[in-house]
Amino acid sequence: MQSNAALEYDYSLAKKFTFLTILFGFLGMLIGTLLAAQLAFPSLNYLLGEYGTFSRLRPLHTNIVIFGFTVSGIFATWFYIGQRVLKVSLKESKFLMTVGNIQFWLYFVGALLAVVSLLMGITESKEYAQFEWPFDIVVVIIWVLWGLNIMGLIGIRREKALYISVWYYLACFLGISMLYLFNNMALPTYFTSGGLGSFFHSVSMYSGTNDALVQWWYGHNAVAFGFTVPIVGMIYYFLPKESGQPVYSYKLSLLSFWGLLFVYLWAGSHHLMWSTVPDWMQTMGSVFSVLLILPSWGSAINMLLTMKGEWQQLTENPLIKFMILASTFYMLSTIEGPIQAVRSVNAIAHFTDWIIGHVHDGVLGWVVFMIMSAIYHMTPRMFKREIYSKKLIETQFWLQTTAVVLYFTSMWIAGITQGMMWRAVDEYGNLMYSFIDTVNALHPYYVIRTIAAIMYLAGFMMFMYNIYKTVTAGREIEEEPQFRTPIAA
């Protein structure tokens, strides 16, 4: 092994995944404009056949940003995190390293024939899930790979102590692994009508109740393990880097860490109330969603401490920006779900567009948010060039942050107005709108929505533009900084 003194990191698998994060990004938040836009102008639907409508796209849309852009970003960071934290280069162990390029390439095909599986309408039609079984093992084995690597990388590790940020990419590994095995247990048609229907189209194991409670006990714990965790993993190892700043308080991360575990795993029936869950389950949904707020509330409040002191930081520093502004939405985003698990509050936002608003809040303006501020952070770091502007990152904060407060507020308006007309009764009890009126109703919000959509995309191809100017054209560093990223004027 070498000596801690002479380590040189190997960022190759972290540039790959990268890489692969910015192109998922793209495509997923490109198809998510045109949906936005098909919602408010309904006559885009008709563009491209049957391979441009609403529903064929969707669930290309969620599938690209969740398994494309956002687990291309977990891996990337913990690629470059990993060997940072733990003391160790990849280098050191040609087995991690093939273990690693067979996950990228397998990962990288994979991603592409599932995302033309979805386009040509092949699907298991499950929230989230909607891969036919065939790519369902390709992601189990992608999984193990990864897990291989993190484990290998911990067993030959130099640091003994495990650092916070590690703890929440094993939490992200073993949570996703448990989740995904046992909702996507399925048996092919071909097996279940006597030969009638088809090996590669298949069917859930469940049925019923029970296929619906395991499929939002997946779905919101796909949220849990895939947009929560390693997030706050990233944001434990990132600002910190960034500013300087030592974390506020190591104990209250752990406190958060475990309690984050424990009570997320439960708030999963609150996407069932009101349906013919038993009424137990949908409380205990609804009561663990609310306690969810003290852990997640202390993640956040333990980033914005460790600011303290710092705050002139924001001002001078719009990697800094983009972190605490995450850290926001996150709080925003974890009380604003459970309060809409409250029975009484569900009651007039299920099936409405405030549930839209708040995924994207929490996707948008946490997720994306601290992806990209990562990936700006590691850059000149694996690179050795300096950030190629900084006008440019502060033009692109202000364009999202806009976008995302446009997005999220028509989709508020929006989802209260839905629900408050489905439920309104005249004098005899007889409905007062009929469900065109609601949408005719809506189609301003869906407007806002569409140019909100817009701005984003229009900030995320700025950021895509500095990262290839950075990489390609950015003034040379000799040494690596310590903490602040170096960014050119």
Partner chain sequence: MNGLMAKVIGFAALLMVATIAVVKYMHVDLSDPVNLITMVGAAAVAFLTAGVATKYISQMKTDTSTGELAEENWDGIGEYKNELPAGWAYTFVGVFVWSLWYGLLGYPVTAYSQVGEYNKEVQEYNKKFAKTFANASDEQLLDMGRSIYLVQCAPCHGITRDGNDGQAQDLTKRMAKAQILDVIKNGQNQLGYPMGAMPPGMASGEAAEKIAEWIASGAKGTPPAEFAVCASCHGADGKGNNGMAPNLTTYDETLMKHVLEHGKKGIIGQMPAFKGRFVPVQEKALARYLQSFEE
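Switch from the form predicted alone to the form predicted together with the partner chain and print that structure.
What comes next is one chain alone, with no partners or other molecules.
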């Protein structure tokens, strides 16, 4: 074992990706807020002509927050954590630095072009796989470059055993590679028709039910390997590191990791419940979803137990607060999902806002909280400055927590209500409600969600401001703190 002081890490890539994380986070959530408002107040659909309708903007929101915000966050934390737990500096390899920089610029430019393409309506219309084939190719190149970096860094590591976080980043890389390739198989029609029509257009290699199966095998596991696996990798580093507490149980880490990987892939058909895919596949989807509670809760509990006896850290350190709450929201969404995957429950939940609620207690409460905590932890170490304001973090914490609670409770009630109204029959057995009745019933909840959206966005802007002030005006620190992040009172 060597001491940290001997190594000087190169954070330039981590810094660049951190910048993008914040930029895309803001953009994505700004659009999310607009979407929420449009459902409550439809006249907001006409702010940007044909480009401003709810339907055009929705994929922009999902793609920016996933492929922009979350993926940047994964890259940023990897380029930070990777060096530290493998005990090797990127400075030691010109090659890896060059690869990393190409990855960054390709990603930045590619992401902007992809956003424009979606705004123009160039889309495959498969959820989370909307990008047309030229952008898919760029995505694949970026991903391969990142893989090179992971493998390269592991190749020259000094720490023999891989830390848990590295397992997760590795799985993230491998999982997404496989999924993305298979789901985006398509024929570009321009080339197959003898030069007719749009260069961008393509047609899926799969049709109908088969296409659906591949899509949701992908879609579900994009959640697994985008919103779960790498984020768990983050918490396994940042929580013990920030608190100075050892991880509670190696055995639990081990079972949770391999359990998660094995079980997750089977559960994709819970997105296709009561559809035309064979019944037995649907049942498998339910069964494995429920089994998935265990490895998911395993990681969360492992993190909560890591903080055993450390109550004062929870009350005094806002970063710990963020991370503990993130674990709790992770627990919430990983039991809510399995319950929604049970056949009878899915009959109500599917197609409704309850799913949207489930999505956002996962992403807002877990993904965003974790990524923000990571950035709060990394920034003082990358820029050698103290976090600018504790008060701001505290305010932000309460504002955003309230916002997530409002978001998920309003969508929970809205979704269950709508699902049950669709089924409701009068005393004659005839449908009780016309479709528009069920839409009208949701209005109050859409308004509440809009308020929550504005609160959450405001909290994120406080975060941006705090980081900006830290980088430009935070008090300089000489020595890197071993554990707790320094925050100005």
